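This document starts with one chain, in the form predicted alone, laid out as C-alpha cells.
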Amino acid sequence: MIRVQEQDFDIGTELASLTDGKTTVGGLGCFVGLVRDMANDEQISSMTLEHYPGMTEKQLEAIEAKARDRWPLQDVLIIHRYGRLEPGDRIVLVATTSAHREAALESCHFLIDWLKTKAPFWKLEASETGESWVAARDADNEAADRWSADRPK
C-alpha cells in the first residue's frame, strides 16, 4: 500500500495493521525518517517536500514492485509525506512484511535506499539564511546503486 499525504500518520497503527491477526507473518522490518534539525551545519528552520500527484505514486509502486520482486513479502506499506514539515516531523514511514525476518529487513532497507535517490520528491530547507533546494548526495545514490545486481527470490 502506498499513501502520499501531507497529514502526519501514527507508527503504531500502520504497523498494526500490517501483523494484527495475519499468523503467517514471521518479520516486520520497519523504517521511520524524520526532519533533522541540521544540514550541513547549518540550523533548520523547516523542510518544504513538493511531489507531482499521480508521477509520485506511479514511480512509487514501481519501487514496491521491484522489491516484492526480489523478497517474499506479504506486504508493504510506504507512507510519504509533503508540504511544510519542522524538525522532529516524520516524513516517511516504510514496513515490509513476510514469513522471515532478513526478507522483512532487506526489503526494507532496498525500500527506503531507493526512495531516497528514484522518488519524485523535491526538498526546501528553510534557515536564518534563506531556503535552499536538497542537492542529491553521492552517499544516496551509492547506498542505492548497491542494490542494483539482480538477486533471485
Contents of the next structure:
Amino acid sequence: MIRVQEQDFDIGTELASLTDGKTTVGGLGCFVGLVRDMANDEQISSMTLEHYPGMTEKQLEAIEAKARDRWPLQDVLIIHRYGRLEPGDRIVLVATTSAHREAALESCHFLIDWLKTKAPFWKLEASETGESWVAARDADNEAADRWSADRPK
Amino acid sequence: MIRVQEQDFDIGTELASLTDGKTTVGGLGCFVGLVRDMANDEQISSMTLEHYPGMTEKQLEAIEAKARDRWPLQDVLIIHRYGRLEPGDRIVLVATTSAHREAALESCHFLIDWLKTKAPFWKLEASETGESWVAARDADNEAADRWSADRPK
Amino acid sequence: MQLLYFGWVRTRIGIGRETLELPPDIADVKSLVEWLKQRGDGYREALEDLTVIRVAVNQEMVDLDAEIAPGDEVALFPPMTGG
Amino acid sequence: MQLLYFGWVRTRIGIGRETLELPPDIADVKSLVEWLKQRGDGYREALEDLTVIRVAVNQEMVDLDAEIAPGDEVALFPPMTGG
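I've shown you the form predicted alone. Could you give me the structure of the form predicted together with the partner chain?
Zooming out: every chain and molecule, the one shown earlier first.
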C-alpha cells in the first residue's frame, strides 16, 4: 500500500494495521526517516518536499512490486510526505511483514534505498543563509545499485 | 536500553520514545518478531519462552555494546518477552536511531541476528501432537556469523 | 506539449508547468532540451549540465535520446532526493 | 556448585537447578559433564551429544575445556533460540 500525503502519520497505528489479528507474520521490518536539524554543518529551520503527483505514486508502486517479486512479503506499506516539514518531523515510513525476518528486514532496506533515488521527490532546505536544494548523493546511488546486482536471495 | 519482561509492549509507544522531541535523528530502524501459527507444517497453539535471568540481560547489553561500537547510534532499544505466548503475539522488538539510515537499518539487522543465537532464550512450541523444543537453525548461525567478518562499514 | 519542471530546474526556469507548441523537427528529448535552452537565460541555466538532468515522458523515466510526440507530458528535473 | 539447566537439557534432567558437592578432581566443564552423566538416565540422555550442549560459567559463555571452581554458577543448555 502506497500513501503520498501532506499530513503526518502515527507510527504505532500504521504498524498495528500490518500485524494486528494476524498469526502468519513472523517479522515486521520498519524504517522511518525524519528531518534532521543539521545539514552540511548548517542549522536547518525547515525542509520543503516537492514531488511529481501521479508519477510519485506510480514509481512507489513499481518499487513495491519489485520488492514483492524478490521477497516473500505479506504486507508492504510506504507512506511518503510532501510539503513543509520541520526538524524532528517524520518524512517517510516503509514497513514490510513476512513469515521470515530476513525478508522483512532486507525488503525494508531495499525499499528505502530505492525510493531515495527513484521516487520523484526533491528537498529544499531553509537555513539562516537562505534556501538550497539538497543535492543527490553518490552514496545513495551506490546503495540503490547494490540491490540490482543479481545476488542470491 | 534492554528490557526482558513477561508483559506485552506497545510498538508505537516504544518507538515514539526514541524519536519524539529529537531533531538529530535521521533514521529509525525497527524489527518486531511475532509468534507464527505454523511451524514445520504443524498448527501451533502456544509458544513458551524460557530464559536465563541475569545472563539474558548481560548478553543483550553486550550485544547492544557491540552494535554501538560498530555503528554511530543514538538510541538502542531491545525488548524481549518470556513466558507463554500465542500466535500473533509480539516476542521481541529491536529499534535503533541514528543520524544515518544505513546505520539504523544495519544495526537492527545485526541486533536481531545476534540475539537469535547469543541471547539465552529457548522456545517450547505446543501443538496438537504435544510440546517440542524449537531446534536451532543453521541459517540463524550463518546470519549471525556474517556480521563477524570484518566488513567495511 | 505539456512540460513540467521540478526542483532547481523549476526554480531556475521560473515556472513549474507550461504548454508549448514545438517546431515539427523536434522528435526527441535531446532536441527538445536544446530548443528550450534558446528560450531564455533561465532555461539555459537550468539545462546547461545534462548529466544532472533527469527526464520522464508520460511519467516514465527515459533517456535523453527517447522519442517524444506532441501529446506527451514531458518532465525535466534534477536527480531525485526522496526518502 | 550451583548448576542450572535450560531448554531440553532441563526437561531431560527433570530439574532446572541444583546445588551439588563435586569430587575434588573435577576441575573443568568436560569432566563435570562426564561426572553428571553417571548420575542417571536423564543426565545421560540430556548430555549425550556434546556438540549441542552450550555452557555458561558465571553467566559467561565458555568452551567445554573451561576451568571451573566450587563457587561457580555453571549452566548447561541447548543452542539458544531467541528472537
